[in-house]
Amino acid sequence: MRHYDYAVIGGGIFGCYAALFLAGRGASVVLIEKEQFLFRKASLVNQARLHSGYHYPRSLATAAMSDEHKERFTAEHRDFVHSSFEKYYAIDKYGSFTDPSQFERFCAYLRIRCERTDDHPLFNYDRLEAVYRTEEHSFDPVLLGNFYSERVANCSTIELLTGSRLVEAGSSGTSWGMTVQTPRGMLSLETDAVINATYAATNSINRLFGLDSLALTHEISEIGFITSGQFANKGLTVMDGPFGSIMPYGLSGLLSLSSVAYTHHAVSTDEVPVFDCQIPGDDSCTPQAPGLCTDCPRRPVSNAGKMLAQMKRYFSDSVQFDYLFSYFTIKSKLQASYIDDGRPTEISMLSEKPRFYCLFAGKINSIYEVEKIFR
């Protein structure tokens, strides 16, 4: 039986950053992931996005904190993050939540740059009603994985369990004990507190512990990405709506491609993921362990003509796009996300004795909430 201080369960940014944190804190730490390697899900497929508040005009709350960490995360992960392209807003002309005045007050509200551009030669503006020049930058999926890897690789008070998988854990009172499948085989371990940062199996863990379930909204979501001469090292988000975002991925090179309409393929609201392509008798990916989507030979058809489809419509007849590649992962939110598009980030303390956290949270620069729960 292994003793530590904290385990954290999940291997994306803020299962990382909580065990980094908490190590540095002088803690013991087991940081356990169902993977083989860390950052190879939601961290890994997304836009990479670092928020500047401008996505949520309908949510201060979010915009808020998405721009309090901004100007830190970008410092402490400079060599990751791509701070040099011209990066615009749009409104389209029919259906959005948002109107220009109502985006230039918002903007106005938190400090953030908007320009108003009326002549671009790149932009259609029979389709697009207002855009504006902003400042949002892009971090790297890729390189930042490969850096919060290796800092827990080598942090000596950090026991990293990949390709494990938490199978039992019940209480005494004072301490968790658990179970863990791992490589090698069975492993107890026991640990004073537990931080479930797992994401899309988030219930999945706190029904382990027999505790009480977020009302999430799970998706099979894909990210597509192109290239073009025209746009590179551009971007272009239209919103708020059914609309879409062209944007570099990180330091790759590459466009990300995504559309509220046409990235997300299947919808599941129960506690769990629970999908069609899930088989029963494959544990690569159950409702209670989901898989990693890219891999998946099940994986759903790629909507990604769609989506380009859809943003072509915002540009000149002279700029081109090229697809590659997409990549599929599974996302969550919460239910109640619907009224105001928000994604809070929530540390939630599920049980006290023994401690347990649950720590849901869908934007990279704000990761550092943990940091006012562990202080």
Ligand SMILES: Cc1cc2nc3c(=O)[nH]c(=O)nc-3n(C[C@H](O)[C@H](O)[C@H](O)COP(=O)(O)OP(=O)(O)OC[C@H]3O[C@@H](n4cnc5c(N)ncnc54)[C@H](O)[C@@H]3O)c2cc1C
The other form holds:
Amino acid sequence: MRHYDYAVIGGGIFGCYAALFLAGRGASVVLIEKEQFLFRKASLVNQARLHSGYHYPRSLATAAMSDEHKERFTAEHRDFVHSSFEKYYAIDKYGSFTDPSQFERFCAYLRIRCERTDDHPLFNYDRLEAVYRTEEHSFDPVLLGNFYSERVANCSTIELLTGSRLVEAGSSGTSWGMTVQTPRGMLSLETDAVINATYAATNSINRLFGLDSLALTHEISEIGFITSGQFANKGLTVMDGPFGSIMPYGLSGLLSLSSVAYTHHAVSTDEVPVFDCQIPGDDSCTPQAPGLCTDCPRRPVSNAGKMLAQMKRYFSDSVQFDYLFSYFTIKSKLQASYIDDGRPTEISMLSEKPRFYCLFAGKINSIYEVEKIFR
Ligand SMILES: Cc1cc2nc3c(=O)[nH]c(=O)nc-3n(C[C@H](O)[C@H](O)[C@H](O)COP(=O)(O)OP(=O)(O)OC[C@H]3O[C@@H](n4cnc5c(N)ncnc54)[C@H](O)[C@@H]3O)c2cc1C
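If the one shown is the form predicted on its own, what is the structure of the form predicted in complex with the named molecule?
Following is the full complex, with the preceding chain placed first.
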């Protein structure tokens, strides 16, 4: 029976950051990841927006949290942040929850750059109520993944178990006992504290420990990847409603394409992500332990054509885009966020003796929230 100070379950950016942070304070840590490699799910398949607050005109709390961590995240990941592109936010003439005066007040309150731009040649002002030049950056998920994978691999006090899945857990009152199925067979572990950083699998892990679930909604989501000669190194996000976004995916030279109306293919409001594409007998993806949607032969048919058609309305005819490919993953969000579209990062202690922390992530640059708990 191996003993660790902490067991971190889930090897996305939050699990990796938590493991490294705790190891840096002298703790022994085991990091358990279901897939063969770290960083394959939400931490890879996202819009790569290094949030500065603009995206949440109805959630001051999320906007303020984004702003709080932006500078530190940029400073500590400088080589993986694209900070030299033109970023625009715009308001559709029809159906937005935000209007120009509200957005301008919101930006003034947050003290973030917001310059109205009424004559940009690449945009279609017949469809746009207002366009703003803003300042927002983009992180590179692939480079971030490499960076964190290397740091975890080189940390002598983190034992990394990839391709491994928790099958049983129980409390002795002072510590947790866990059985983990690894590629080399079953392993029994004991740990003083558990951190659940499994995002879409949050509730199935909580349940394994006999703890409460969060009220979540799960969506199979698609991010398209495109290029454009005319709109290279620029980004446009149309808010706040069923609109979309095109912006640099880090330093890759690609633009990510997403749309509130078409990015989400299937929705599950069950405790764990239940989808029709999961089939009995296929252990690589179950509601309890979801798999890698991009690699799945049963992934949804791409909506990239629809997303692009929707976004093209906002551009002048001279702007052309070429679609390359799409990534898919499960996006999970707190049901309570339905009202204000907020994406807070919530860390709750679900058991005190022994300790169990549920870390449900809202945005990449809020990794530092972890430190507030383990101070
Ligand atoms: C479509 C989409 C767009 C987004 N856009 C942005 C954006 O532009 N900017 C931004 O800041 N944020 C964005 N987000 C949110 C952000 O990506 C997530 O908040 C963040 O990546 C979550 O990180 P994580 O480490 O908690 O989860 P993940 O990266 O999903 O990692 C969880 C890990 O847990 C593992 N796991 C699951 N079950 C088990 C198990 N039983 N045992 C062991 N391991 C397990 C998984 O395999 C996975 O590797 C977006 C999310 C999505 C899905």
